[in-house]
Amino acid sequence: MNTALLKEKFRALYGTDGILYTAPGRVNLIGEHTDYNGGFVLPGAIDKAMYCVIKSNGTDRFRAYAADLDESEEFTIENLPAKQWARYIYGVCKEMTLKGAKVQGFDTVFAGDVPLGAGMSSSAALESCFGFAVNDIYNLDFDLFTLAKIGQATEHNYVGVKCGIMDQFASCFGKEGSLIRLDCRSLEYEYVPFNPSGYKVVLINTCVAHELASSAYNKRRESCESAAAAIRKHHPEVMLLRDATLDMLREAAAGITAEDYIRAEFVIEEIQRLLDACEALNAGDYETVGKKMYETHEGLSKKYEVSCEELDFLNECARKYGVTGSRVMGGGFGGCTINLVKEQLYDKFIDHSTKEYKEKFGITPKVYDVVIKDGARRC
């Protein structure tokens, strides 16, 4: 990212100079549809990120340029602004001053190079470099939980997207060399080392979004709901799957339907499977945390029913080019998958993975190598 013509473009529109912030999007390396379980998650910030340059102005007006899409708005804290981008500024901005602090308007240039629609939460990213940098240059002391929380708020109350902490927190909390093992039911989280020497992460976008995503994701949590409930006859302290176990559920199986009890199988595993990840990290064993991979894309495609054609052709890519590990990252029905590959091998799988996927669907799928870097922070 030329974070230099970010400055100047500043200058050009406001004629002053500004402070640079930035904050990063992310991956989450195993640990799918836990979080609305009350299981865990592993994210880790990554090297695409979005960057703002910005300076108090002493007014109520707050002034943006998105670099990006060449557009400009303007507005104050009372009046939501037409321009969805903007929705994420001013939530940031207004979230703060409904928890008492006082945020005047500002000038600021922004921009990105985390990619759209590749389920590396970009809408994340912006939240944490606008409240991390309006929190550092008003000295509003809010701690990075906070922030994150912030962020999550403007997503559910100024886009009308009701999404999970995950993006936020690893947005803000991001470590380099680190994944996050972030407790989705008390938000507790510790690092887990992710230094993985003679392996690349990369991810491959299908450049697919199939239309039932929505509504089978609904679906998929009232399973999930069922059959905790289901268990909860025999085991009131069974709240969330979380707390269950495969003992549990098969005890309660005549109470729910097949499906309900399969989705709920492949939770409580894929808990499981987060949990012995995070020990093979900890032994630097990142064979073990591909085969965990290789097992979570078998769940999601075979029990969770989440993947769909295209994912399931890049994962049995993965296999028979050797990648150590492979999945579907995010909801499913599309986007990409995340790859854990050995160094030697990375030049072959990609070339021939995406070539033979091309020949296939006709599309050419989007390559992106990721590393895993700090959080939001002052540049």
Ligand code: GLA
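Moving from the form predicted alone to the form predicted together with this ligand:
All you get below is the one chain by itself.
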């Protein structure tokens, strides 16, 4: 990312210098659709990020320029802006205001290199970038937990995606070289050093844009909440699926639709899968981690139904070329697979699978080696 150009653009537009901030996208090794069920996730911040140059302008107006789109928007805290990208900035400022902070107007220019719609959380990166920046320029004293929650509330209240906390948490708390084992119920977390020697972690982007905001993601969440409510009738202590077991689910089956049942079954299994994978990771047993990743893909595809033909194809390629673990990453419905592959198999896997994908779908998929980096910060 050419941040010098971004600073120059700021100067050209507003006639003064601003401060540069950044916040990254994320990967998630395992633990998908578990966060909004109070379960565990294992994300890490990556070397693809959003960047903003920002400065207070002494008015009540927010003036923003999206450099990648060559679009501008101006708004106040009173009015939800029309442009989708501006709603992320607005949402962050509005949520801060609702928490009692005094957020005055500012000028900003922003851009990024997190691919959009690829399941790498470009929107969380944008929220965390502005959350961190606004907090800093106005000395608002929000801690990182609150900034992550402000980003999540932005998705809920101004974008319409009822997401969990994983993406914003990873973008705020990321640490170079480490994944974060996060308990999404208590928000207790632990850094897990991640350096799988002899292996590479690589993303392959189907280049099929996913539509998280489409009701499908929110519907999955509703299914989980309905199943948890049915279990709660038998076990009052069950607030979220995290608190439930497969036995409890079976016991409550009569009060749960077939579709909600299978979704809940996936989630309960996935929470356990993550715990098993973490244990294997601690023991340096990447073969087991990889096996769990394939199981996750199977569950996301057949039970949770958030995969698609293109993702399933890439997953099959991974199996065919002996990749240790592979699965759809993030919300699903398109985006990337995440692959754990032995170094000596890497070239063959990438060459063959991208070629076969192109032959079948007419698009060359994009390939990204995963580099785990730090979270939101002033540059």
